[in-house]
Each structure stands twice: as C-alpha cells, then as structure tokens.
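Only one chain is shown below, in structure tokens, and it's the form predicted on its own.
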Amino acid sequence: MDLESLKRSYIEKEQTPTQMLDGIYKKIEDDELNDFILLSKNYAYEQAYLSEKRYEKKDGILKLDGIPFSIKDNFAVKGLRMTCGSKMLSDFVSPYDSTVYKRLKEAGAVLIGKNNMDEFAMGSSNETSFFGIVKNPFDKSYVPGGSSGGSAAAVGADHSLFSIGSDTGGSIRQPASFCGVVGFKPTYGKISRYGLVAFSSSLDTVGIITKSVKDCKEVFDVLRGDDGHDSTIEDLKPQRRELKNIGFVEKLEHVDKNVFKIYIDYCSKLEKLGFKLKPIVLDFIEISMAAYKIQTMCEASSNLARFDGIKYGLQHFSGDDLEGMYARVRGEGFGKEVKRRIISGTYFLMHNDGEYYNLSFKLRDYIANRIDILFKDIDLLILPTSLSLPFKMGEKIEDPLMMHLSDSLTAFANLANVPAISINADYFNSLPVGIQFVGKRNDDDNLLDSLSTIQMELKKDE
C-alpha cells in the first residue's frame, strides 16, 4: 500500500490509524527480523489518536496524517533512547528532537520505532550492531545490507510505510537494493542533519526509504529546506525538464554476472520507453573508494572522540587516571569495526600532518569534476546499486576488504555531492536486485519525477 492509498482508506473509514498500528506491531512481533532496536508504542498510539480525530472531523488533515514510519537509531527523538547500534550509547536518552523527526511529526506521521543499524553507521551488512543482526525479509539467512539495514528491512517487510536513514557512501541505497525497496540519497545539503549523530560530516546525508518513488518524493518535500541549525543547507530548485539521455556502463569489474544481466535487461526496457542510452566509462571507481575510506575514517576518528564516558557514553567506569578511564570506556563501548576505523583514521590524520586526508579532498574534487563533465552529455547515469546479490550472514563480516567493496558503485555519489536513487529492477532466485540512477547536482526533483514516471510505465507492461 502506498501513502495515497492508506490516507484514502482512513478517509473512507476502511480502517483507522490505531487499527493500522495494531496490525503493524503484531506483524513486527511475528516476523522476528530484529529490524527495530526500540518500538515507540506510546508515541505511536498518541499520534495515531490525534490523526483519527482529524480524519473523523474531515478537517485539518495533515500531509502525512496517520502514516506509520520508522527512523534509524542515529536520529534524535526527545525522550527516546538513541543508541546508534552501539553499547557505548545503549542507555543514552535524547534531550531534543532532530529536524527530520520534528518535521514528520508536524506533518502527522506516526513513529513506529527506531531501526536497528550497523554500529555508528559503519558497515554494509547490519552485522556490527550491538543489538544483533538484522535479517533480510526475503530470506532470513541473508543480510539486509547496511548500514540502514533495519530501515530497509522494515519497509520491505511492511513494518512501516517509509523509513528515514543516513547515507555516507551507500548506506541507504545498498540495503534498499538488498530488500527490494526504493532508497534515495538527495544532494548533500537538501535535508538538515540537525539531530543526526555524525559519522563523516562532509559526506553524511539524510536519506529516505519507501516502496515507490512517488512516496519518496512526497516525504522528501516534507523534510527538505533550511531549519536554522545546519549551515550546509542549500535547497536550490532548478528548472523542471525532461530527462531523456542516460549514460550506462557496458563493462564493470567484480560485478556478479546475474546482477549485470538484470542491469543490461533493465537498460533495454528503458530504450523501449524512448530513452536514449549512451555508453560511458567510469574511470574513477577505484579512486573513489580510496578517497572515501580515508575521508570517512579520518572524520570518524574526530567525530567519535566525544564518546569518552564523560560527555557521552558509558559512565560507570573509573580508572587510575583520565587516560585510563578513556581507554576502559572506549575499549568496552565500541565494537571491533568501529575501533578499526577510528585507529585507521587517527593514523591517517597524524601521518605527515594529515597528508592523506588532504589528498582525499583533492581526489574528491577530481571525481566531482569528472561527474560534471559526464553530465554535459547525459541527463542521468544508470548502473547496478551493488556489485553482488544479497549475501549470507557471516559470509563477509571477517573480510573488511570484501565488505568495503559493497560501496564501490555508490560512494562516488556522496563524494561528488550528487543525488542518487536505487529502485528494484528484478529478482534472482527470489533475491532482489537494485538499479541505481544518479542525477546532476541539485537536480533531485527532476530525478525523482523521471524515476516515478519510469516506475509507472514499467508497471503497465508487467
């Protein structure tokens, strides 16, 4: 069911927001996907009751009134725990609301709960959470992707109509691909990051996971724009235009052959719809991975320094001195993957006055320039969202290099500050395969409008 259909069912009294909640919470309990760290039932039923009253009066109905949603557990919601999937913050209760949650609440949306995630958004499989592994709704022996795996699994399993997550190098799009849903990463600066716990500040982007591109656009319109708290907000709206010229890659290294076949078949469908496809070469994928890893590790080292047991974090430890206490708190509070990235980032920052970190920005400028040059001849870029199909639990978690390759086809969009969206293209052995579209910087509206049309046209042919 989409947003419009659900609102219509409320208006026509086929069901009430409270009845919808009853069914969702029962389904979450029965499915056992571990996609939620926290269920906010008191918040949800209170909000649903207010929505019911507005629907009964048929007056003052809000844009997302009674629509159940979930949010990744690295966003602040006043009075609820915010753990970031980590033992370090397992008892932390937020004293304020993030802009994202505040705007959704004001639009009448109903918060189901806070989604499980890779610890501090570091991971591509949702296996690094202190609160356990999230299961893929299509096959519980497979991972849902990460780091917003709980959000994608929740939407894929109909535990919420949409979910809000964060995307630093693919953390919205890759799990959306693995769970058969839509995952949208806007241009950096479209949605305020106020109340989002920072991983890599220059790359972190608030993203949206839905069942359809149309729903994604509706939620995006509620969230976007300045809030007075995030100095990076710059919500430019370019002239509306039709996007017809699509760049595609004829050859990709390391991509699963079944994924690539579905990708090529999808490109053929676009040609039949009247789009013009132009072959292009992406010569910056390998460079983008190097720049992305250095930049995120350095910024994680800096951002996570605040979790020391004094300002934030576990506070029941003591030591012989301050340094000893820090060591105990951080040693106990952080998981293996987070420690590895902090240590690597600290090395990069200390080596030769941060030469690696400075170099990563030069590489980032190069990638952004290459993207800008490509978009002089095309309107959209299409490529697989992930190199692989969803993989089994435990298959890659002990191999950091293979896990990092999960971001190979997504990270460059964050580095270049351009919008990107993953939609479900098809299935292989009942597992979803996502296709990613990348647009020009600040061309979010045209990207969403074009993809919404594509989804509707292809649905007619099914």
Second form
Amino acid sequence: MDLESLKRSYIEKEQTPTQMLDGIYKKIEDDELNDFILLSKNYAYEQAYLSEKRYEKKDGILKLDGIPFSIKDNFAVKGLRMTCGSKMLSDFVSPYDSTVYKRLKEAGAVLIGKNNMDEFAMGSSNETSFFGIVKNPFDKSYVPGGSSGGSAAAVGADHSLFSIGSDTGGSIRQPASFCGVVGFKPTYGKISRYGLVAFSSSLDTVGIITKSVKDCKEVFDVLRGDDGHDSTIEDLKPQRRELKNIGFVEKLEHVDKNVFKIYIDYCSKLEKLGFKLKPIVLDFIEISMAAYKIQTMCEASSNLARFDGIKYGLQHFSGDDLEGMYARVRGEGFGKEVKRRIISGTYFLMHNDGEYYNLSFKLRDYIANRIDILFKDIDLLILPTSLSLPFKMGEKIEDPLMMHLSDSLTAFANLANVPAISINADYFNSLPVGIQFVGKRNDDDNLLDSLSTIQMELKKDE
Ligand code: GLN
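Since we've got the form predicted on its own here, give me the form predicted in complex with glutamine (GLN) too.
What follows is the whole complex; the chain from before opens it.
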C-alpha cells in the first residue's frame, strides 16, 4: 500500500490508524525476520490515537498522519534505546530527538520501532549486528543487504510504509535492491544528520526507503532543509527540467551475468519510453573503492573514539587502570568488523602524518570532477545497484574482501556528493534485482520526479 491510498483509507473510514498498527505488529511477530531491535508500541499507539481523532474530526489532518514508519537504530528518539546494532550501546537510552524523527512526528507519522542494522552501519549483509542476523523477506535463508538491512526488510515485508536509513557508501541502496524496494540517498547536505550516530561524517547521508519513488519524494519533502543543528545543510533547489539523456555502461567487471542481463533489459525499456541512452565508461570504480575505504576507516576510528566506557554505553569499573578499562570496554563492546576498521583507520591516520587520509581527499576530488564532466553530456547515469544477487547467509561474512566488493557500484556517489536511488527492476529466481540511477549534484528533485514517472509508465506496461 502507498502513502496516498493509506491516508484515503483512513479518510474513508475503511480502517483506523490503530487498526493498522494492530495488523502491522501481528505481521512483524508472525514473519520473524528480526528486522526490529525495538518495537515502540507505546509511542505508536499514543500517536495513532491522536491521528485517529484528527481523522474523525476531519480537521487538522497532517501530511503523514497515521502513516506507520520505522527508523534505523542509529537515529536518536528521546526516551528509546539507540543501540547502533552494537553491544557497546545495548543499554543506551537517547536523551533527545534526531531532526528526522522530530519532523516525522510533527507530520503525524507513527513510529513502529527501531530497525536492526549492521554494527555502527559497517557491513553489507546485516550479519554484523549484535542483535542477530536480519532475514530477507523474499527468502529467509538470504541476507537483506546492509547496513540498513532491517529498514529495507521492514518496508519489503510491509512492516512499515517507509523507513529512515543512513547511507555512507551504499547502505540504503544495496539493501533496497536486495529487498525489492526503493532506496534513496540524497545529495550530501539535504537532510540534517542531527541525532544520527556518526560513522564517517564527510560521507554519512540520511536517506529514505519506500515502496515507490512517489512516496519517497513525499517523505523527502518533510525531512529536507536546515534545522540549525547541521552546518553542512544547503538545500539548493534545482531548476525544474526534463531529464532525457541517460549514460549507461556496456561492460562491467565482476558483475553477475543475470544481474547484468536485467540491467540491459531495463535500459531497453527506457529507450522505448523515449530516453536517449549514451554509452559511457566508468573507469574510476577501483579508485573510488580505495578512497572510500581509507576515508571511512579514518573517520570511523576518530568518531568511535568517544565510546571509551566513560560517557556512553558499556562500562567496567573493576579496578583496572584507565588504559586497562578502555581496552576491556572496547574489546568487549565492539564486534570484529568494527574493530577491523578502527585499527585500519588508526594505522592510516598515524602513518606519515595522515598521508593516506590526505591522499583520499585528492582521489575524492578527482572522482567528483570526473562525475561533473560526465554530467555535461548526460542528465542521469544508470547502473546495477549491486554486483550480485542477494546472497545466502554466511556466504561472505568470513571473507571481508568479498564483502567490501559489495559497495563497488554505490560508494562513488557518496564520494562525489551526488544523489542516487535504487529501484527494483526485476526478479531472478524470485530474488529482487535493483537498478541504480545517479543524478547531478543538487538535482534531487528532478531525479525523483523523472524516476517517479518512469516507475509509473513501466507499471502501466506490466
Ligand atoms: N557496506 C558499506 C560499508 O560497510 C556501506 C556502509 C554504509 O553505507 N553505512 O562500509
């Protein structure tokens, strides 16, 4: 169900927001996907009750009134636990609201709960969460992708109408692709990060997971813009224009052949809709992976230094000296993947006065430049979202290099600060395959409008 039809069903009294919640909570329990770390039933029923009153009075109905949504567990909601999928924060209760939550609440949306995620948003399969693996709603033996895997699974399984996630190198788009839903990462600086736990601050982007692009645009308009708490916000509005020229790649290394076939078929559909497809070469993927790894590891090692057993989360006061206490808390509180990144990041930062980190910014400029040049000839870029189909649980978790390859086609959009969105293109062996559209910097509105039209046109042909 989409936002508009759900609101209509409330207005026409086919159901109430409270009945909707009853159905959703039952489904979450029955499906057993482990897509939630916490269910906020008290909050939800309180909000739904207020919504119900507004619908009854037919007065003061808000933009997202009574719409159930969920949020990744690295966003702050006052009075609720915020774990980031980590043992380190397993008992931490947030003392304030993130801007995204505050805006959604003010728009009347109803919080179902906090979604499971890879620990501190590091991962591509949701297998690194301290709270257990999330299951793919299409087949429970497969992963939902990561790190916003709980969010994508929740929307895919109709446990919420939309979910808020974070995307640093693909964490919204790749799970959206694996769960057959829409995942949007806006241009950096559109949505405030206030109340989002930082992983890699210069790349972290707040984004949205929905069933349709139209819904995504509606939620985006509620969330965007300055809040006085994030100095990187700059919500420039593009000139409205039609996007016609699409760049596509004729060849791609390491991609699963079934994924690539779906991609090429999708490109032909776009041609039939009247878009002009132009072949382009993407030869900076490998460089982008190096830059992405160095930047995120350096920034993570610095951002996660605050988890020292004193201010937040896990504590151990058992007679150790200060260093001993840090070691014990951090040794116990963080999982393997988080430790791997902190150690690598610390090494990169210490080596030759931060030489690697500085170099990664040069690579980033180079990639952004290359993208800008590409966008002189095209309006949109289309790519598969992921090199592979959803994979089985356990298949890649012991092989970090293979797992890291999962970000190859998504990380460059974060490095270049451009908007990107994954939408479902088709299915192979009943598993969903997503296609990614990348837009020009700040062209988010045109990207969403064109995609919304494309999605509706292609639906008509089905
Ligand atoms: N899979 C990527 C990683 O593990 C992406 C993470 C993200 O976007 N938060 O780094």
